[in-house]
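Coming up is one lone chain in structure tokens, specifically the form predicted on its own.
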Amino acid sequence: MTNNNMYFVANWKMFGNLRSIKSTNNVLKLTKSKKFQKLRIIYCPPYTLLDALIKKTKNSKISVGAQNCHYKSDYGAYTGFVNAKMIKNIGANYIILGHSEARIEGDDDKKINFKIKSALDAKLKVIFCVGESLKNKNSNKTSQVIKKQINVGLKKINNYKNIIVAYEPVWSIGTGILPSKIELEKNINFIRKLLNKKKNGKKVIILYGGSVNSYNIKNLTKISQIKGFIVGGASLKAKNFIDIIKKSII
């Protein structure tokens, strides 16, 4: 069976300049191929190459989204911010909310719901991070932190059509350190469970992100819950994401 609808999500964080953009040329090329028509391929640059990406992948198989946005819907004097409104406008469809970098510089899981909302709003799809620190993990409090995590993150939202949730455990992002596959499907089911419970939340598909690498890639993979991956650092290369994304392909 081959997994050809999959999501990829090249997350560049605080990288990338006006030159990066050519490496997507031959992720461009590669979704032109048959076999990886229907993946879903979605790069999240910095807000200023945006514009430059959405304009590049043009009529292509491959998104663009965002990394964060502020939590006001309406415009406003709010020197630095980007809102979803202003996001969706350029041309991008998707955004990344709750990442565990966002959350460490002030997004609580308040904030984080009223950031949804908004993105909803405009139209965006939400790829909501949740996941848990190594002190959370060392204390067993993993599946506290990842329940209140989603119950505020998604409180008082009742479509899920536009709702990924991506499991992205804090210590192992960056690291090369991933859980155990016993970990993985526990948590991974955990936060299945939970999104059961809601309404429409059936649907909502799950992605893994933490030190993903085209190494460890194949072992991701065998976890039956996990529909796609957010890949950081290796996503920055053309020929390591490339690699992830082939060797995800059974």
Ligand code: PEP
Given for the second form:
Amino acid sequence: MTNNNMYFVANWKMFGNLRSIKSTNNVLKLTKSKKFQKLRIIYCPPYTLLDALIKKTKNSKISVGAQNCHYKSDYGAYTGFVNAKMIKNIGANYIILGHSEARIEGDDDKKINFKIKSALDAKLKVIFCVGESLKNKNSNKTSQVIKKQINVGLKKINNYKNIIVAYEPVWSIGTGILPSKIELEKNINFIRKLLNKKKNGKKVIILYGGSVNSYNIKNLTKISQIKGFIVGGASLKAKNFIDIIKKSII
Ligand code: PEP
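Alternative state: the form predicted in complex with the ligand, after the form predicted on its own:
Next comes the full complex, and the chain you just saw is listed first.
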């Protein structure tokens, strides 16, 4: 079995400056070698670095995405925000939506649904994050929460061609704590079932995100339902990101 077509999404969160762009040099080199050519590597830097990264990765196997957008499709008087078509217009192809750190800042399921629709209209590929908080998990509400996030987030969306779902338990993000294999399989299978119920939802792939690093990646890649990873903290240093990518290939 080979898994050399996996997704690796580098979520830089609110980190990085123009000097950070250099850190993609070795990743670019890696994508040129045959073994890694089929990998889908997507850098999601802050808005301020999108243009520089898009230019740097032009004509390469690396794609670039944003970390959020405003829910309005059109231009308008929304100081401090950008919409999906502005992101597409500068050459990005992906967007992370529904991330728990954006949910904390006010993105609820309904708003995320508007954002997904506007991103799809703008022809962006959406990486839609779902996952339970520690409080949800401890009160046995994981399935209930994920079900609502998926069903409201994807309401009235019929075309899933450009949607990827990422399971990111909030309590695992940035904590170094990972769900057990059993827990991961259970929750990802649950997401799979919810997606399969939707017309055209069967082909949607599911990623995992939360404290992925070069030590735990080998075990994570053994879980066949996981088709790739969102890597936050560990993607900020090219060496760590490359280690993760290399160790993921069987
Ligand atoms: C994330 O923010 O999407 C993430 C997975 O973060 P980390 O890898 O740092 O837990």
